[in-house]
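In the form predicted alone, a lone chain appears below as structure tokens.
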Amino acid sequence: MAQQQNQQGQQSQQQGYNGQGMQFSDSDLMNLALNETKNTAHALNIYITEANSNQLRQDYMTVLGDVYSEQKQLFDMMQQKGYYKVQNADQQDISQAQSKFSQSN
């Protein structure tokens, strides 16, 4: 029995599990919480626009206040850690943008 079992952890490890499931980069745990907080964001903005009580939606938008926040935190650390790149619009780009939304006023 003790064989079989030592058997089957070479096995897993050669596949490159370590019986605690796979294995994730902080990268990637980040990412994940980043995109659990979006989630949260968007199904909080559902529940504010439904919401029939004042109290419940001033609530929810409290807690959206919060998720908002772990959002950013999230997204500064990620920058800082380079996990999560943005690229800078470039000037001519934003002069075009700029132009378009003058002329439409």
The other form holds:
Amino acid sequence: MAQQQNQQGQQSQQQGYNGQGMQFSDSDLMNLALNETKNTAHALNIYITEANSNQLRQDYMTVLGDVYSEQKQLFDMMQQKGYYKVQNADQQDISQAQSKFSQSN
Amino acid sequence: MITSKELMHLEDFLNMGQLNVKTFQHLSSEVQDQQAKQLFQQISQKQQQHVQSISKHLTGAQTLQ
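Next up, the form predicted together with the partner chain. The previous block was the form predicted alone.
The next block holds the full complex; its first chain is the one shown before.
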């Protein structure tokens, strides 16, 4: 799955920086969709924190809740299909962070 | 009554929302994967509802003033 994704990435790079003959792969289209939900969530956060009317604020919050679940559905689907890779944190970095914060207790 | 900032944001949101409805419809027609096609379609419909629910604040503000 990972190899397949790399091949796709290389292919779309070879096809040119001039934008000609470029094809959006399914992975590209899902990434576009995911970015759309992230941008919408970002904008809504601003509208909520700057709203004067309680009702408007509440309605934006309802919309944001829906946008969050759409974003999660997209993310889960992409991860399931191997289009979105996450990397685990380094064990050594975790223990370093842990010791830093345990000192203050 | 709504503030000038709220009005600005309402316009921005509605513009973005309408474009999102079209974007997800378009993505749904382009993508080959059936599961993604269906999810994009669902999201497009949901965003149409969002536009409607938020646009009520514009009509509401107009009748009050």
